[in-house]
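As a starting point, one isolated chain is supplied in structure tokens, in the form predicted on its own.
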Amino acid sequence: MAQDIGVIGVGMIGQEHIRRLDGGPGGSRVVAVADADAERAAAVAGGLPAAKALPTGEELIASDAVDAVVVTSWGPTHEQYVLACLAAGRPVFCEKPLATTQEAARRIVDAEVAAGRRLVQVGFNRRYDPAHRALKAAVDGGAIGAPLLVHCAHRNASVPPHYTRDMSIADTAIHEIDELRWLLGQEIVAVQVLAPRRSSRGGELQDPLLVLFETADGVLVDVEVSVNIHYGYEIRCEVSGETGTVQLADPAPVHIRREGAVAGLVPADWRERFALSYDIELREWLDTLAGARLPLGPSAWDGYAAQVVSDAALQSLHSGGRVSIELPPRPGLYATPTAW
């Protein structure tokens, strides 16, 4: 069954999602948009065949024309819109973060548990990247024995002027936090953030950072977060196991050998690197809605768990020490194979 979608927040990521949703799988349509910038919302709606710009996100959620909602607004607004969706019984796809504090994320979890039905999916799109899925399949299939160490890097060519030191964790490393929980199928129990010599290109930022995670069964993980690397956008992950290693392949489509050197193209940004995973993510979400099944992707609990780890990492960033992490028991609503 075709889905009529409302989108709250029509900035860069909102418009990326609209491009995929309008006329997307199963004949889905974007029928309503809302944004704090009313002129921008009107302009976006004007470029779509069936969409109207509504004054507020709450009015969009309450509209009888909307089957499901996509929230891509500013992070601090996510809680109010997701809670409104739950109160209205509307399925909602919420871009990360689910909320900007663990307390707010927990309120969403509690509201969904009280409703007794999973309606929330969080936009952790690494889980939909074919390369990451192949990496997980190799780990889960025992190709390298039990995982022992994981080495990751998250590198941005640059970041906008409003980017702050805390965003290196809350907006950037949060992707690795969810990826690691999903990849290894276990919780993160401790974190420490180390700050090496500051890059001269980082401006006021403390860049790069080295984030160290410990998992429940003793896997150690290091994550390099570099947000002013300049050469392009690069995501790396290698898992070292008892009998071998597995790593993400180079995403460059070609390698050029000439003049005694080998060169490959590096993605310019996240839109180029993860274009296919966004396609898959939204297609599978729409398929879930059409089949009236519970969301198969990252749940509200996953959003909450990632925020708990993120908050602990921010504590370490400011204190310099190792921070232990203990999650409360997972509610039964999320005790399904889809939880990882």
Ligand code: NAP
The other form holds:
Amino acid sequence: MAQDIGVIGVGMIGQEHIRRLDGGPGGSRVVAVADADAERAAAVAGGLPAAKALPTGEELIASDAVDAVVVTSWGPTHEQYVLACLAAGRPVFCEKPLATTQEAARRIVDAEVAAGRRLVQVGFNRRYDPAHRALKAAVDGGAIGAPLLVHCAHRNASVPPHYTRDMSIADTAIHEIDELRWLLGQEIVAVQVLAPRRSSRGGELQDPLLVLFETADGVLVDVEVSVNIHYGYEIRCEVSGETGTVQLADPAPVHIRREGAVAGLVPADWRERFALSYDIELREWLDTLAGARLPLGPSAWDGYAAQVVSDAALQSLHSGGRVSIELPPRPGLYATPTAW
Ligand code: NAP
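Any chance you could show the form predicted in complex with the named molecule after that form predicted on its own?
Up next: the whole complex, starting with the chain shown before.
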């Protein structure tokens, strides 16, 4: 069945997702948009064949024209819109983070549990990236024996002026938090954030950071978060196991050898690096809505669990030291693992 979608927040990733959802697989359409910036909403709607700009996200969620909602507004606004979708019985795809505190994420979990059915999917797109899926298949297939250590890096060329120190964790490393839970099929039980000498390119921002995670099975993980590294956007991950290692391949599709040097292009930003992951993520979400698949995407519980770890990492960043993490029991609604 074709899906008519409403999109709340039509900034960078909102517009990225609209390109994929309008005229997408199965004849999906974007029929409504809303944004705090009414002019931006009108301009985006004007470029789409079937979309209207509505004054508020709440009106969009209440509209009979909308089958399902995509929330791509700024993080602090996610809770109100996802809760409104749950109250209205609307399936909702919410970009990460699900909410900006674990308490807010828990309110979403509780509302979904009370509703008694899975309506929320969180935009943890690494799970849809073919390279990350191949990495997980190698680990799950026993290619390297039991995983012991994981080395990751999350590098951005630069970040906008409003980017704060906490966003290195809550907005950036949150991708690794979900990736590690999914990749290793285990919860994270402790975190410590270390701050090395500050990059002069980041101004007052504490950049880079080194984030250390411990999993329930005793796997140790180090994540470099560098958000002003200038040379490009790069995501690295290497898993070291009992009998081998597996790592994401070099991001360059080709290497050029000339004038005594080897060169390969590095993606400029997340849009370029993860384009295919967004294609697959939204196609699978539309398939789920159409009833062609079970709801296997990252759930509200995954959004909550990631937020608990993110809050613990922020505690470590602010006050130093190792912070232990204990999740409450997973509600029965999420007993079937989503993607692990
Ligand atoms: P953005 O370019 O700033 O876009 C956000 C849009 O939401 C802006 O147009 C903003 O308007 C609007 N907005 C703010 N408050 C609103 C409200 N209460 N109701 C409706 N609209 C509102 O940000 P972005 O980079 O697209 O990021 C949006 C979300 O996606 C964030 O949660 C971010 O973490 C996530 N994201 C995920 C990925 C990924 O790889 N999965 C990549 C990028 C971003 P104003 O500009 O007027 O405030």
